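Only one chain is shown below, in structure tokens, and it's the form predicted alone.
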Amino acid sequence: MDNVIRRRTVGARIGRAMLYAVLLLAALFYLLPLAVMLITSVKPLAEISPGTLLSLPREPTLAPWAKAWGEACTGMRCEGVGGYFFNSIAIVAPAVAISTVIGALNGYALTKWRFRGSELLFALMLFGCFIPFQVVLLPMAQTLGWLGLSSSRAGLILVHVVFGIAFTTLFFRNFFVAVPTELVSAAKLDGAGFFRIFWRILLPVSTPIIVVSVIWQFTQIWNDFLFGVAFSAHDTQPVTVALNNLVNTSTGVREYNVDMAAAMIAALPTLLVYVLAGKYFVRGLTAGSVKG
């Protein structure tokens, strides 16, 4: 009986080591495009064409990092990409908390104060998760020229607000339905109103699926390229735009470590944001999946 029992935990710490094997050759394999970045921004330009894609330096360097961040050229302009950096930040501040506030709202009107049409309202809402960006390119681009927003940050903020309502609102909605309604109506009965039980009861037990609904605004919105390419001007053009026109502007010997610097720069506050939250963002996802 003890040889069994012997035989079948060593099988189980050798399946055990295979599969952390696997999953640690699926991770190298996964992070290889993000090694070869790393590697080569910090090369001197004279050790790459020689060089192999994962030799490493001989000389490190941050002056790469240095030239994109203020000095690369982005077009006609030879400014780096570090006023496009903050541009992105000021544009997603504002519109992933605006987005938040508004599809939180939403969920708990549509879930704990239905009215007549809520299902259908809350059914064209999430039609809207499903519509292609290009087809809405022409009328947004007049609705904003209407509104007197045409090339401004305002208009880029106002964009990203009405398109991630329909994903915010589907993200609190289905956290809301999990709530016991019990709650609500006890509120009612004690006199609160809208407001004082979404601020009293539904929002602090909301962290959860605000991690999510923050992570999944920042992301999309931090890497939108489309957006930033059509509704803005030169001085308000988002980090993803910089990038390209830095990638495809050709001034003599193409400097792939400043590039690669470039894109590491433009990437690390979505790598930073999952790095610190990734696990609250599985966790936010799972505790509204149980109903609704």
Second form
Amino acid sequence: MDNVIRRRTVGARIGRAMLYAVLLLAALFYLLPLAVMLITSVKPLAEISPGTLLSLPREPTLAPWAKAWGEACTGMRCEGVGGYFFNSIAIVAPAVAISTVIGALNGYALTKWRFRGSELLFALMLFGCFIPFQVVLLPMAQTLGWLGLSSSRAGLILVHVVFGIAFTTLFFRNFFVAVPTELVSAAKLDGAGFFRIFWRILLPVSTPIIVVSVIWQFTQIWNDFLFGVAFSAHDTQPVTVALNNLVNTSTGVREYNVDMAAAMIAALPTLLVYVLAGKYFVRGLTAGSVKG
Amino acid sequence: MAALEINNVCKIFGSEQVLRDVSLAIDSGEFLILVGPSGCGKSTLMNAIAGLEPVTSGEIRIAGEEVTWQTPAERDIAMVFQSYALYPSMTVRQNISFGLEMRKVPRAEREAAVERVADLLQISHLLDRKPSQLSGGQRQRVAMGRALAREPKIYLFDEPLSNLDAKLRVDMRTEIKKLHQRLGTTIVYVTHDQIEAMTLADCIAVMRDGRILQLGTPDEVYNDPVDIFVAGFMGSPSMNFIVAILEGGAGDYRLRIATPEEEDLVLPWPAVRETPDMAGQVGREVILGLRPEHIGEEDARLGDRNEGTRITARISVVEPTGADILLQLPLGQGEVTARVGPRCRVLAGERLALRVDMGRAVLFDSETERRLA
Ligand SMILES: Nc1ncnc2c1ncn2[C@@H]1O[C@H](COP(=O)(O)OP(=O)(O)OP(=O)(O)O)[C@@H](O)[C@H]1O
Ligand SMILES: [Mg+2]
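Swap state to the form predicted in complex with its partner chain from the form predicted alone:
Time for the whole complex; same chain goes first.
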């Protein structure tokens, strides 16, 4: 909304119209790759040729999607990306849940039960947000080996949880810091303990930041490729790795429509999560910065 | 037996000493008010009593039992926070009964308790609302209700009325007074409001820089302050401090006050209020403390039978407050405030005859600022 009060002159209107035009163009530009993917994924192979990237399919077909899901070859096997899609879900769901819960508890303890060195601890955790993933690949592989979790789904979940905690802790700490400490004091006087206060007083007001944490973690872990490729075996690979294998498997003709359909399948969940909960995401990120 | 006893409590935050050797004791059923300038450590002391902040040294006893290292829950204290601190996700009913629920009080009893305090505070119609749907005054009453639902050993109120408008504040003040008379529970109460302090307290503790300067009844603190700070802090408008020279000797002390462009004023000090300390100050500067109400107008019909010592002064400012009129007049090095009746007809710039009630005046040492007489 325009918060500036001024008279609407003709010039101002033209200026506004141009502004919208530019924004619209920019939006279209960013949507173009998605459109190309969608269009290509429902074209029969015969219709795909250079120069017709943007033309609509004459005979739309869902066959590439079906093939990508159930038949396309990813390396040696030809079972599509469907199975790997469920692999991803089996990794993402627990990893998101665990890292969010731990982040919430960390944020709660760091703000409402301060102890000597809690600020330092938080600063060190923040550091975790900035560590490039590549740096830890080898030590992490070693650790997983010691734990007997190499190439297992549990191992991959552990890696994602460990990396996610830095971010989820940051989110929850910044959210809880704005929640008045008197609430916790009042609950202590009322006789509630650490977990009771968390569960009954703080959690019910944390919906926005839970949404932020879940979306963020979901997107990060679902889109992860590096850890997936480094720490998984064939049957525990996430969909991103399978997608890469699918695209890189060269047997005869390049089936762009199948590639695109597989890419769409791999990208849909994050899109969906953002569309469904994006509103809360933006709201949660700015929560606490403004009163009310 | 003392309901609350604080012995030599110190609290240090980092390098800052916030409470310095605080000691006090109050009896069961007493209403103690803590006053003092912002940042003097009142809330810190409350938090120490509640067990929300550990003390650095010293000892706290509740009903005879040492509680210094007990958790807030074990101490059995209810507190009303300055910010109310109502649980935002709970209804008023849940807010009030939460403390009982945590203490495993059976449901029927909890409901009875909610009914009881809701009636008492007239919030029965609000029980199913969330705190965000309440006005400030209603929230305040809910905060009070949450404390009253339980029957703790001590209630702590940290500036509970500071967010209310003037009218509601006066009403709530009366309510709290009635409540205390009815329940007879021990209360510690922080306020910045002079009138709240004077009307509610059985006992007032005046604090400054983490120390208790004086602990006494409202009458003692008001009429018999230990030093200039306490004298100036209590009362509104505050006490006038006038630099004077002490003259004469035992049985005939006088105070000479030099006012620019006026003749020196000599006020006799009442013999009954002499103290041995005064002897050492003869010929030196002392500070005379006079409350505005101790400088009043002369009643023309009474003439010489008026009480107090006569002075005349050129009035510089006239401030009617409704109930009475405050006058500013030059006396000593600065201006002083006098309080006269609402019918006194005087204009700024006119001279007026006033009477000073030296029987209630106090005298301070000008260096140590301690009370002389
Ligand atoms: N957690 C803390 N860490 C460091 N210093 C603190 C902390 N809490 C309070 N202080 C300091 O202790 C002093 C006393 O604070 P306190 O809140 O007790 O003041 P107060 O008398 O309640 O003031 P007010 O009337 O403004 O509420 C202040 O100087 C404050 O800066
Ligand atoms: Mg305070």
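Numbering follows the first chain given and starts at 1. Between two forms, the rigid core is the largest collection of C-alphas that superpose within 1.5 Å. Everything numeric here is computed off the predicted structure, so don't read it as measured data.
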For V22, decide whether the Cα shift between the two forms is 2 Å or greater, given a superposition on the rigid core.
-> yes
